[in-house]
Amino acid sequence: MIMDGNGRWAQQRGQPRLAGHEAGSETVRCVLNYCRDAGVKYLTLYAFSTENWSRSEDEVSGLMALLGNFIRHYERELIKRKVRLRVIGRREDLSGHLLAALERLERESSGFERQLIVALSYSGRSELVRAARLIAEKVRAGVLLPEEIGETTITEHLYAPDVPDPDLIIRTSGEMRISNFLLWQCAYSEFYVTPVLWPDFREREFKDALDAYAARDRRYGGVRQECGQEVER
């Protein structure tokens, strides 16, 4: 999911725009009792890129200690729930104190087969080029052909590389663009836009959602038969 609208949705309502994320991280949590109910095993939460570092001082701290206050009030429900965390991103960019918790969390969970998985400092493109770093280090030290590399190679050096490729993904606000999200993981994901804004995304949105992917045909650049006839993607 690319949470998208929280400024929008403040500056609808004359707030600060940290009064947006404080009512989407609400939405945070109703869209994991969504998830849940409905089975679904993987939920990425596209947190906060390396581009929103460029954002005022203000608004950075003010997401940084709102995303360390969720995971201080939610980890126990977390763990209850039986649900790993996961970050993909940057940990280097994160303050000690934020890592801290946030590695704590993944090793109490780390059992557990739901997974949220919150890209957080990520960007697609860095995570590609730092793919391509490993793999080159390899080859340097003899322990990799150049020939022997393929898909399966860059997939086993990304962040989470056990994670299947996302099925689905949603974006709120209405924008159409994938904003440097899973560039290598979305090559075959179903998109899907909604105007309404991340803090008013609610169950009727999701299943909406859910309903418009259970329509699609995904073929994987397949054929499939119509009328005894071939009939390409």
Given for the second form:
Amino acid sequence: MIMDGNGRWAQQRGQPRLAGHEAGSETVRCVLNYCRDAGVKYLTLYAFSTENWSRSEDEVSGLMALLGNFIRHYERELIKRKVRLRVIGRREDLSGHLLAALERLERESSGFERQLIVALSYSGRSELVRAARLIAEKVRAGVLLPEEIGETTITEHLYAPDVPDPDLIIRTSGEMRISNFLLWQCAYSEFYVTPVLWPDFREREFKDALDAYAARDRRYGGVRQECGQEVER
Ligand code: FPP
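Next block: the form predicted in complex with farnesyl diphosphate, after the form predicted alone:
Next comes the full complex, this chain leading.
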């Protein structure tokens, strides 16, 4: 989920941007319910990009406080619902407090199958730079040969290597951009954009996105399968 449009939502109501983010956290709670009901096993939320640090100090600290509150208030609930929390992104950028709370919940929930992945201080490009560095270290140490490097090697060095590529990426508020989100993982993802702003995204919009996804013909660059036969497109 690329949760976009909080600022515009607030602006339309003559409210500060942070009010939009607060309303956006309420949507997060709702979306967790829709995903549970729909049997979604992995949900990744793009909560804060590396570029978002350039926003005003007030907005950044407000967003960080919101994330901290969300974890505090929702911790028990996530455990009760057997949801595993994972964080992807530059952990070193986060405050010690927030990181400690997130990592505690990561540990406590590590045995659960359904996953909520929160992208925090995340950028797809920096994830790939990090992977390249980790791989280079292994080559330097002599435990990996350059010719052994393949797509799997890259995948294995991502923040959450075992999480499958997203089937569907939903972006709210109408922008037709990927904005540095899961650049490696989105190679064959279906993309769905709704004009609805994130704070207004509710079950109707979620179901519309799933219906649109169900109607897509995913060929992964190949040909369509019909009645056991391959059909050229
Ligand atoms: C983009 O809207 C949204 C964000 C940068 C932050 C998303 C964060 C939340 C929804 C808060 C809570 C998150 C969790 C996981 C509890 P924007 O501000 O760029 O909107 P605009 O494009 O209209 O200005």
